[in-house]
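Below sits a lone chain in structure tokens, taken as the form predicted on its own.
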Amino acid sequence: MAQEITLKDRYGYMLWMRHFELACLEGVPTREIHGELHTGVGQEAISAGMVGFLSKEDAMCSTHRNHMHAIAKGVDLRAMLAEIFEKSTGICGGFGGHMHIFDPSLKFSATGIVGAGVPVALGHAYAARLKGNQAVAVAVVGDGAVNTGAFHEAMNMAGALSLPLVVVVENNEWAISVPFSASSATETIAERAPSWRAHGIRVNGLDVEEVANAFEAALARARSGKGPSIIEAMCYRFRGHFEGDADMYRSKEEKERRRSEDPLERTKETLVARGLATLEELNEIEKSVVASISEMLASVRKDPSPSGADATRYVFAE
């Protein structure tokens, strides 16, 4: 049974998704943070459309840009910036980092290779045929991994099982510095669905209420036999591809164009136009989210950092 989450609700955790993802900056400039930072900053309408609709039994495969999405599932989310910051507090030791949350217990994984996360939802759904429950697996993908080889043989499997997978493709334009239009042979992603014999969708990534209906939908067709689905939300990332990403290839008026659509300001003015909320009650709500995102992050900064002795640990059988 899904929980009931209001419009009011999801907007609370869009923000502690954007300030969550602002809390992660601060480690890069610092190199508290190794290698790359992938945010989704402009993305949070799609993770908090999610929100609700999910046990513990149903399975969440996700990307490189994966944050939000394991706000989405319930991961705790001290454990996950211990985690990103490399602590030996964090949700996977400090092993992982940020490219590599995982969390058996909420059956939520990520993985950095683009497209890869679509089998390993794929074993998730046919495990739940085999088992003959109710769980469903669901994929996050960008629009880039949509043209890999493994999204089509698994898309493939699911339509040919009726598999109960459902595809959230965080369509943002852009595969790194390649734009979507240039890269699809079709004009949408949904399109391509009867391809694989399932449904698909598109919606506006920037509405929330919007995704929450699409999402909804698409895990009770797939809980009642009637197989996959394809979920294309459309969205724009804020910032570059990673941290460091010099973004040379979009140019500045599109990007200044495409920020103005801000999800969090769409559903702050919905909010208060429906009078569900006051403007200050819901600035009152901002303020608390960035001091306890401030205060998570000052404790995160205090903990030890893994120990070099365990460098070898979980890459050798014992």
Second form
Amino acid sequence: MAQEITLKDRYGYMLWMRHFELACLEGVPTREIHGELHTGVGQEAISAGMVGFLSKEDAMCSTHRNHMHAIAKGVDLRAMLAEIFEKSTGICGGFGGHMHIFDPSLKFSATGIVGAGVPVALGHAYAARLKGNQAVAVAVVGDGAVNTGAFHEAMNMAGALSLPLVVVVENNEWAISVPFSASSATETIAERAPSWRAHGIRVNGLDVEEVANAFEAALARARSGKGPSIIEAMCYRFRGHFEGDADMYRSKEEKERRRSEDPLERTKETLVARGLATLEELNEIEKSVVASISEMLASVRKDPSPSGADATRYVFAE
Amino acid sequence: MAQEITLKDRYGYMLWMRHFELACLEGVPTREIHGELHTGVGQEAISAGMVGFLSKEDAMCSTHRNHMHAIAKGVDLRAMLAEIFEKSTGICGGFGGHMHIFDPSLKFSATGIVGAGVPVALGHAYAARLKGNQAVAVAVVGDGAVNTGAFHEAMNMAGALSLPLVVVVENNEWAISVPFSASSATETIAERAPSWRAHGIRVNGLDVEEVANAFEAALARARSGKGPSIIEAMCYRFRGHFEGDADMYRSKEEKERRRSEDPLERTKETLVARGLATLEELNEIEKSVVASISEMLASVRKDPSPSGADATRYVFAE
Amino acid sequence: MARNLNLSQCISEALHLEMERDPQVLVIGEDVGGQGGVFGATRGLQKKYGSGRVLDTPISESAITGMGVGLALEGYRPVLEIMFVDFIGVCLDQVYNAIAKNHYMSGGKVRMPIVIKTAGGCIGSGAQHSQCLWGLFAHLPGLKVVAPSNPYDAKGLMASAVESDDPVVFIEHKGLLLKRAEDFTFGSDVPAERYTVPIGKANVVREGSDLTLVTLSGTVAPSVTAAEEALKKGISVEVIDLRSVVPLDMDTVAASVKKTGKILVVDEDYLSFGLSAEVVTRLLERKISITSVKRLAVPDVPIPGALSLEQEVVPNERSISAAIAETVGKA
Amino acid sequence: MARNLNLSQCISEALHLEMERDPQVLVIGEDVGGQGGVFGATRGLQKKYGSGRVLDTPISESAITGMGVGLALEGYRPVLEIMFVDFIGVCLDQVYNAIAKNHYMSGGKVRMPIVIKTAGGCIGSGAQHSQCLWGLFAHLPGLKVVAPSNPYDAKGLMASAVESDDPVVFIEHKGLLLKRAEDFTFGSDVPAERYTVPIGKANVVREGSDLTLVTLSGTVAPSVTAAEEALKKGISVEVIDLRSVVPLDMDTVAASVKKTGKILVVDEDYLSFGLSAEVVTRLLERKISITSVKRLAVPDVPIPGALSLEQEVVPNERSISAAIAETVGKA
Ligand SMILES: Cc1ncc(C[n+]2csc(CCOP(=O)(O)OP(=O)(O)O)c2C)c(N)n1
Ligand SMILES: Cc1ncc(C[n+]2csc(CCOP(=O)(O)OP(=O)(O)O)c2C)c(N)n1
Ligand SMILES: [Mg+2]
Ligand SMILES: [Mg+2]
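Output the form predicted in complex with its partner chain next; the form predicted on its own has already been displayed.
So here's everything in the complex, that chain up top.
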């Protein structure tokens, strides 16, 4: 499957991801989105690097910062955008909100509790073992999640049972205001992997190809029964932790410097440098993505809000 | 301090520990102890190896199987025995029970929740940092506790802050009926230490000198600001998980073989072989320990039960 | 054919039947496999259904409950054992933030047919090994909360719990788990075949006209005994075994209180902010007239270690008898 | 001198004063140091008292709460921040099995002067970021549970919490934390000096004669507004701000209901097995005659994501007004 995804394709996905997030931002000042919003702007290369390797049978468990992971897994963009904009047409009918994207048909789910997705992924990985199929469970987490108890418990069991679990850690070096370096006993996350009998690798999370290669290798390892992997993808969150975050804990200098290393620009340059596309061509692609998303947003905005009368449904199945 | 403790002294402590546990056993069939009882019979060399290195300023956080750890820390035997026998003269007035031995004057505490003592020890270790003194916090846990989230969270913080925390893991190869080998991703616990920037060592927990040496080194490391250590002491629990445990999960053959490796016998033989004591001398010591404990038990048995009228005290301090 | 079975046998029998009936049923937890549970309530399952479907885990309750979520998302029906309910504090997050809410948060898209099987109640062992905590689970929306009082109910309620599409917290009282079959005065004649006892339907264990005594789990038997004693003093006590805290069968309770006018709730869980106040308040909301109300529960103290203290705070036959007398004004 | 301060300023001011007064006071949690708290409620503390006493931690709530226990055993008075109360499920064990019980289990030997400082309440963000959960803590013995409704109380109650020898769960409503000083209609005139507001004493925010409305935290202000509206319709509502769930000031509530005969509990926490039933039942136990009773709370559903759904289940001015009318029989 992976062979079909070219670097240009990945760039296209990155554009969709970036502009999807930018569309979400529009809902904040208008209060169409009335709660917290966490976007992944700047971290696109990691999700785009995961595109194309996973089937419907593979699971993905994500976080509070989940939109781009969902796009990588193939979740319907419009239904997700509608959920984020609190519409009854949302993928969860508006019951979830942006931190709770569920798509059971794709085995995609998310949680707002840091670290809590990893044990859920463990369950998917164990299901693959029970079913005896080739499925893999992917958990995507931030660097902060590695220090939670849930992470350790799940990784240990995955290691002990040699389960097909791949954990992608988006190490953006910050957990809200607390720097990774101050909260981790080790300098890297990858080096911790052996303590869970996992394979660990640190990659440049701005380099979509490096991510794709590591992800492909980890999946192969998992599918062949060799057990869990941790991919630590270094990156930087371009915006505040959530929209509205004053983000005073990161220096202006740091933010400017790191934002200048834009994974989209980087990929674009590579494509042009390798002669795989012209700048004009890529700009055209971007224009069309922008147009599509803006159309989608306009359409979503016309959707109805969920009916208050339904608010007490779905507590119990019966 | 440590220099003053001879091997013969340690053997004496092992005798106290063994016979203390045997005294506790007497309370089970009589229902003087009406709840669960977990003894450490067979694991004496680990606790005896810790004797003599800790001051009042050093803390110790223990588990459901805590009696021998408390003896190592210097907790008053009679008050502890009285607590276990549910007497008002108990160290907690009978409010705690055998899993909840508290001696604040020695900074000794215990918990019945597996893994939960390690974060408490972290707090003591952080107190040492704040006070700028040389104190160390010791957490004693079983092999099963290493797989809890609490263990990971506490170890990571200890490593990140380079705190004076020494974790002694009594690896008796079983967590109730689940073998260590089936529940740990790694073959040893010691090898996991680097993932928490800790020093890790596996020792023969039947060899009191090996334990003492490792413990001394770990304390020195901690006191000099070099951060946490994990001492994995291999041992075997001679009795069921608790009194009443049918213990069918361990084969008769295994139990017999492992029980034949008695740390007390081993130490006795060493003492005699090295000419540090005669067999007669050691038997005399044992006799006097047995007599003292039996006297203590007889006396404790005469103590009153706590008064029911007090049962609603101590919920709040004010 | 009915046999004399104890509670743990009934639980394991129910699980055997469910695992046989439905290959999606799994049992996961500490000591559930090789040992068959520390109370024997999962005995024989691993031998019969293999270590894949009956998994012994490390002491990692967050992993156990979290993997239950993933397995439910995969179409399985996991029975997750938390050895003692006291330990739920290390993994409550997965229970109330995921298992209880995923159905709702997904707008009905996913189901969480999970049983949290656990042991509660006091048999000695102090503050961290003696709690009931059903009031805690009941406060959190999305969880059904079941606590059987006898072998017959245990088997039938467990069958219902496993076949339910909703998460069920299933609390087995340790005292009942250790009670011999012949010591049960009711509910130990247990059919061999599968049957269900519906979740949410209370059981009038003993009819009476002067006082409604509402209880469940370990305090049903002493309540019945106390009711028998009370009758000797001319007090006729109706004893209702709730069987579940969520749903709470207020129809049965209300019908009884309509008759007796007096309510006594006997609860081995903590007194305040729990079951007893909820029962009383719902009666009031139904405008049932009550002439006397009393709650007997653990008086908002941790369970002490020593027996002499424990007996003072955990409801037992003696304190139930006293409470009955008080409620009818004959103390 | 009284200044116009908002809630987060008051909390941080209280912590400044406590840290100055008592060198044993520590503040530990995620983002409490460098950032001064995600709501600014610990602003300036680390700069003033250093990163030893004001510690930014990894996302490790079990470590945070557990180390609080160890620090309390060392004589410190740790203020532990759990960013949102919703996250308590990952570390409830240390809170209820150690912090709440160590004093009791040690027979009074050790004290746990710990504040669990956390943010609760709904401001959007769905089922895992909008809960109150004071009913959960209140069910567990050994914890005091405080939730202020205005800046003045927040400052004084935090001072009391820190100086208390008992563990206190201190729940700051997110809506109040984000409210501007000038938008508070009461309690925003705050003295600069240290003062305490005692824990366990309710506040009659508004006197009235027809109906007793009992509430706390974020629903006090809308209750007062609804009471003002009700007066226009000739309904005189007494509004009581409980300030704390444990202890529950039933003297104040009972005195009021004696006068009005009608009780409405407004609770942003889940309806069942929580605060509202406890208040009602304790009134009954005190034999206060009640002619009308109503509970308005989150109707045992998770908090939904979309605003249109959320408004349906979280008490607000509109639903409080309707409940007032219903309780006095004018719906
Ligand atoms: C258990 C838990 N603790 C705290 C929080 C609050 N919180 C939400 S996101 C976050 C930081 C997460 O950092 P990281 O894992 O690095 O992910 P990032 O936001 O950087 O993508 C925190 C502390 C939470 N949601 N869950
Ligand atoms: C969090 C938690 N889970 C489960 C238990 C039940 N339990 C008590 S002791 C024990 C086994 C502990 O094994 P280990 O840590 O190896 O100590 P050992 O008993 O072998 O000394 C278990 C599962 C508990 N007390 N706490
Ligand atoms: Mg991060
Ligand atoms: Mg062990």
